[in-house]
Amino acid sequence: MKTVSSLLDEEWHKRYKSISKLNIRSSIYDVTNRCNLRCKGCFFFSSDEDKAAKEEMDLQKWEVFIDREKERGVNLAILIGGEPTICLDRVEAFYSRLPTFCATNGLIKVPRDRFPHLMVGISLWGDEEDEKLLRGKDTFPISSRNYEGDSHAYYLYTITPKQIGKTERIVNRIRDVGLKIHMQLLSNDEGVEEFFWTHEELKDIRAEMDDMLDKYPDVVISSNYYHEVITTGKMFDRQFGWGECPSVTEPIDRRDPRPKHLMGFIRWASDLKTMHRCCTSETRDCSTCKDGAAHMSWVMVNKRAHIRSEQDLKNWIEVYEMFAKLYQFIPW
């Protein structure tokens, strides 16, 4: 019978003990319906997720409501929006309870005496042109001076089609001002033409991605078996969908049979009272999805399958690693 003892070297077996340990128990909540930006193909306006509830606008109902998903065992608390940092005051009420992960799209900073160690995820759509295109502007010159060489920050660098062949630049571009990268892929929910992905581009970002990897291993926050699943959508002989994501909203999941699942997730919207049907998009055909948290967790709760062969089970730890750095629960 394998097992993981009997897969393992020590050094392996260490990094394996490290993480398993963890239990890791998130859920997302959206801060506030309002944002600074309107990006096409963002999940949250596409779908009028935006429009499901009445934001609550009362703070105290706010701290109520998170010492109840607290209480609830959530220990990773992932604010979305919107734009969580139109509303700080919220997302303080979640820091000072919970270690919490703050998506932005980094124009507004997040005043470090007040947060000194929340860990910040900074959006980023490409380079100047698909910025201006997707985004309406190029944010890159202002969220890089809000958080140059902030060690609780990183870059999440959605890739689009149009990026191929140029993701060298912008990984030096975030070295340069000193902050780390983690890569993803653009879904493209609102259909904009030429940035849907194809095959044959799949492949080329797949090769390109571990190439980034290779280069930068101290900047850019990956692995390569998590650059296979994302471009491939498969993990061994099964394919990423509506029937395998584990990132569905659990109280709501009438799925049949249910697949593996994160424990008590529910993504929750801005009245503190709706329950979005997952990690994205409403709307979203799940078989087209390329978001890169549902896929690192698919393969996170699907650790079993993994042990089959001493290859398999290093990958699935290096993914659970990459998790984990990058909501700090292990150093860089």
The other form holds:
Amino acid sequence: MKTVSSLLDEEWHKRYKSISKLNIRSSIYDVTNRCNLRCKGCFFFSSDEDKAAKEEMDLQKWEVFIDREKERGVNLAILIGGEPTICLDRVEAFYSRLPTFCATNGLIKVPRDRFPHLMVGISLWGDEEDEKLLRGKDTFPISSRNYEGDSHAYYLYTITPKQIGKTERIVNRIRDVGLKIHMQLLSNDEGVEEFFWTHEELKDIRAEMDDMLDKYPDVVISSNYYHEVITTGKMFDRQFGWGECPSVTEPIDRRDPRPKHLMGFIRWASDLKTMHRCCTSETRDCSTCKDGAAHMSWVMVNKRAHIRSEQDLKNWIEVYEMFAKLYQFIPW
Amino acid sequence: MAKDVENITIRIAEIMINELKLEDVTPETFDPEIDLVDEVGIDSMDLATVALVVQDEYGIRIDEDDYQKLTTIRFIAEYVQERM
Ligand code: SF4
Ligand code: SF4
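Given the form predicted on its own above, produce the structure of the same protein in the form predicted together with the partner chain.
Following is the full complex, with the preceding chain placed first.
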């Protein structure tokens, strides 16, 4: 029988050991239904998730709710929205109780005297042209001014098909403001015209992502295997999609058979009662979904499947390390 | 008593191999001391699958909160034996 020790040398075994006991249990929270932008193809607004539940306004109720989440075993709160920084009191309620990650468009600066170690992921949808077209304005000059040199922030760069051949420029822009970068892909069905991945384009962007990681290993938080999985939708001979997705809200998951999934995962709406189907929009087509976190988690929950060769296990370790770095469980 | 644990150990190994479709191992060669989580990659979903069969077969209840203690086949066998 293949075991971890039989496949790894000492150095890799040490790396494995530093993540194997982390036992990350995440859930996602819509902090608010409001946003200071209206991006085209934002899954939250395009699928009317902002109308799915009435936002809870009583801060005390948030605090009680978060305490309950902690009791339930959640040890990573991923805050999304809307734009969480519009409601910093709620962000603080999470931050003071749980390891917390905050996704933001970066237009409002999280005050570091109040949130010294809050991990912030700043969304960026491409270059100036794409940003203007998709989000109505280029957010980079503002977000980079707000977070320049911040050691607890990184850019979450959503690559669109129009970015092929242009990613290096973006990586350099981000490097120049002293920040790190994680790459993900725009999903096909986000309702934005002309932003549709073809098979060929996915092949090209995979090579480009590999290239960026090769050239800028200190800036890019990624792994080649993640690039492979997210661009091909394949892990071994398995195809990503509804039948395999690990990021489905557990209490309402009626799939049979149930695939490997994130234990206890829930995506909560901002009324603190409604549960969304998964980490992204319910209207998204699972067969073309390119959600980065779901693909990463897909690899992570399938550890045993990767204990079959040295390379497979190393691939698994690299993806897990990437996730652990992005959410501050291990240092960059 | 010792024989009981030995028998249960072999049977648990067999259940694990069958339920999780583990390859290149037999109930006899499955090291009962090996760390199932760290070394074999067994997760709580796998344990739940195995626990269902074990519960049925031995007429006991395995509390989900105890999963974290059940890290080797030996520990599972002793846990079962104590509750039979
Ligand atoms: S900033 Fe984020 S939440 Fe706001 S509209 Fe854009 S994608 Fe949606
Ligand atoms: S849309 Fe994506 S994240 Fe949601 S269930 Fe489908 S595959 Fe999973």
